[in-house]
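Here you get one chain, nothing else, as structure tokens; it is the form predicted alone.
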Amino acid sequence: MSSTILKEADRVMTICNACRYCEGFCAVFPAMELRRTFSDEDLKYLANLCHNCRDCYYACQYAPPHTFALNVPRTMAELRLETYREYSWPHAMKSFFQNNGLLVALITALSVVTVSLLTLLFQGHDVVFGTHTGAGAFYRVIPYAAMVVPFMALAIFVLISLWKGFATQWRTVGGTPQELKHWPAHRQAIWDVLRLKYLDGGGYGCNYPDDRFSMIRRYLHHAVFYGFMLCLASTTVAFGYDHLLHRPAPYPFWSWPVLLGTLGGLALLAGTGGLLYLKRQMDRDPAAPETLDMDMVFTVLLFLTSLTGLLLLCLRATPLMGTLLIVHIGFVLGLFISMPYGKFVHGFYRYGALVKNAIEQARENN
């Protein structure tokens, strides 16, 4: 890891110490203020304790112009980017979060052009541009064991390949294998996540997408939060449909595989496209420009693989449903296979975060 990121952050935390004025604002505040001095692990567990409100670079009187140029929001980002790269498993993959964004939109459009040619070679031009209905449709366009086998075997990857990063990062940051099993701080964090509280500054909101307070961005993230959570639930309902009760997709709008679904896809697009809309208004003096194409591709790909979804719902019936069933799949997979290699892994290193800050809260309160 870059010794002047670090040494960049221990400057900054220190100064911070000192002044304590956003105390305030986010978790990130009260656990600097239990340390007098920041080692290695201190620095990487409160980069990833920051949630980007940006509210501290707005209220900090040593912000540029000041000689002392603070900068919370883009070091805490710079170095959260970098323990990124120092969790990933394996780690000679830690090289995918460099030109992220450029990667992560070649992996997308290469996934579904392979989905795209190998269904027109093996199915045929006929197959795929036909129409097809009733049940199993989907799989007389692409086969059972081409669609669960491969995914089946790449979820169980990101699987570990999330744990693993999980893992590196409570050691990291020194937390014990008993600490981990610390469920009254699991259940502080699990709630704090669910409400996204650390996105409220304080309860006035984010100074996003300018210095003006505002919920408008944490209430997108709850939108993507809890579409993301709903299209979860479908697929998982889906397979109990097609695996326990043996009926195979595609399903009635009003069953809870449909419902769940659009409703998540619906809420997917609310919040990544106002997601979107705030990036290109923001203010680019707070963000680490490295990080900026890895957020916009991300949530390019989360938009696109919830709109497929949504249009392959009402054009199912039509012979449009074989090319819009090969596109959705392609971006699926490139969401799959980047998962533990972008912008996605925020969330469980965050939560890890979370975690320990949860822990030493009580000890501070008991």
Contents of the next structure:
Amino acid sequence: MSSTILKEADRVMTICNACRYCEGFCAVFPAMELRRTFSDEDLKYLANLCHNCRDCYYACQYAPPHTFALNVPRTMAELRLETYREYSWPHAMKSFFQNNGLLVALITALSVVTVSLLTLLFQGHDVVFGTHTGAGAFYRVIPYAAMVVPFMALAIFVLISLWKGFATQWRTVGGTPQELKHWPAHRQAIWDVLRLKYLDGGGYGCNYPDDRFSMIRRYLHHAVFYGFMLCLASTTVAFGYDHLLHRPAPYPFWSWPVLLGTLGGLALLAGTGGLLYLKRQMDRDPAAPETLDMDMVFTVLLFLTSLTGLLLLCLRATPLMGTLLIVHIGFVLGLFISMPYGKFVHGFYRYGALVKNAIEQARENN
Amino acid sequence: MRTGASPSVGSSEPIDVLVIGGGNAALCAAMTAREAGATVLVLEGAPREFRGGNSRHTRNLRYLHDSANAVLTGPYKEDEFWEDLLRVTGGKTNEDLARVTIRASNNVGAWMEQHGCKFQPSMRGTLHLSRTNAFFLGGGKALMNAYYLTAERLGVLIQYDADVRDLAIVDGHFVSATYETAGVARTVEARAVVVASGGFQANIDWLREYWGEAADNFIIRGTPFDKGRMLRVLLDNGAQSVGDPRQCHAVAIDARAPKFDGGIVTRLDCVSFGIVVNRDAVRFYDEGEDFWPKRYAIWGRLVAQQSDQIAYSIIDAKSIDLFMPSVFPPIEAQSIRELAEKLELDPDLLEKTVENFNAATRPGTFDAGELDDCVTEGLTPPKSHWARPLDSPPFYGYPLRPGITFTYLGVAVNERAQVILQDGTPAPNIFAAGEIMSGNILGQGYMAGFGMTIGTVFGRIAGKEAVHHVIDNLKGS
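Show the form predicted together with the partner chain, please, because up to now only the form predicted alone has appeared in this conversation.
Time for the whole complex; same chain goes first.
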């Protein structure tokens, strides 16, 4: 069943394929050139290969108000959203991508309220608003089991859900399990991800937030990506300290978990803050209005998670620690729950598309 | 002449250099004049969204270079450049101006990059030009965006939607221009003018003077704003003309293309793989005479000569994947009869034409990359290469119409880009650049990326010489 947006993507790619002026910008156009006609699966693959740098929109001689009214970045973004719905697991969760901004905000608010109420109910006013220092201070506010068990369960669910989504995409775009073991393609794709190769627009960056070329978005996205990775590393190390070395948090500033977390948190704060600022400035014409709230809520959530995390670090020896811990844990909870059902998934599907692209291009060049 | 701060439109002080037009040549002139210290106003006829004339449909520029660089794979020197030009024009070129163009294009890519142009290496479909032509990353509209940005940064004034109606020229001397914008008529005085407003190919009435009613069926591949008004005004004011007014670069494009601005995507590269019939379902020319790029430009004229200016390229399943995809899907049928019905041709006649053609084909070794030995025997007109019977359904048809790229008529200029008057003297402060004068150099034919070379070189010359004129004049007064 071909949706309206798939038909539009087919129309757009057919015109692009007869022009090809944009082939130097990114991977989408060279991938398009390997085809004469576009199946739904091809289009879904190309949509996730598109990094939304918008260079092709401003370079397009057929962009609105031309009769052909080509808007590649917008069309691709709309189709990407449709693939997020289609690939979601459990599939019933696909409607979560409608009104995503509102739903994620509600879930997050609910998470913060639930953590607050539970903590107040079970730990009491004095514990929450008291001062706690020394080993295990956090656990005195939120007990170990209450912190670790739900998050472990949730993490497992999130990983399964993301994997299921990824596998569905891989099948949908015609990838085989054998191809998924094509290690050189993974190497290439990882390298593309680590450099954000396709936000470089052929060497000059994105046309973002306006029609001028700039690397700013690529650098800010780097800050977000590497900031997130550092925070993930921090959490992993802390988990190891706690469970293998039996050294429960909080840790001193000059320790791996805190250093990694601080650096990651600052990078996330700067990256998401910068991206939100640019998004307010951006030219809306090449943007898909349908995805705006999803993009915004995810970025805001990352911003608030890192902000509360950093505040917690600064104020952990004061009576505010309990409140900040609750709010931070609430935001992290909201982030975790919405991970498979929000903007976060873009990284996985884009990675899948990059692997497929690496396989295709390697085959073509042999 | 004021330097530094840029003036505003409508100030009483005359502009130093007025540039009429908003494509590549116009902007090269404007940036050059502004960098030399002049106040510059650009009057672009199109709205901002469609700015850039036909340059927005271009993709590359041919320039002289002694050695390979980041985007060009090898040297391209004057002798070879000149011989290429001589071959495509069949000698219809002013050698002095042609050599000026070729020499001044030496490493012009560097100047373009300084002014915001971004190049990319040639990719899959364009490798045959990878040594001679530098490709703009994102194509001509991206180049125009970069130039407008640079021009604005330099302080060039730009007025969009400026429909220039007339020029006040006294004794071969430019005084002022009158233009309309948003329904308001304005007159702007300037010390010199650079006219870079293109040819007249979008002016159907003018084309009708030479082509009669056939012109109504022409499709204009580029901007609808090239009406040739400035060309007319200059000629009426005594400018010498160059180029055959009857001639235009016309190719066969998909008849379903929009009337204007369809650009590159409406081209069809399938002609040499099948047969082409007219409205009477009759073949009229050797489809396989030579490689398609070499014969591309004669088919516009051929189709223009058929009744209703329409023809149909017909291929079968063997050939559908052999050429660049185009914007509109082919009309598809399981039999020639069915295809004829869908194309609204006489089914009996088309079947007969195809039968005759098929019967005349001789076994050979088909090779799309060679002038192969698949020929017809005893057929008029013959098909000299790639003649394979149309026998493998599905059959495909593409309707063809003449698509006009540009016209050759222009104004004569000298090496300083000054417009030459009827008496042979140059107009002191009237300069021309781009398509409006390219007929001096490209008297006929076509060479990929060379229109942009002429526009860039003569735009820069016009900008520089216009400022020289202004300075000399101010010194003298």
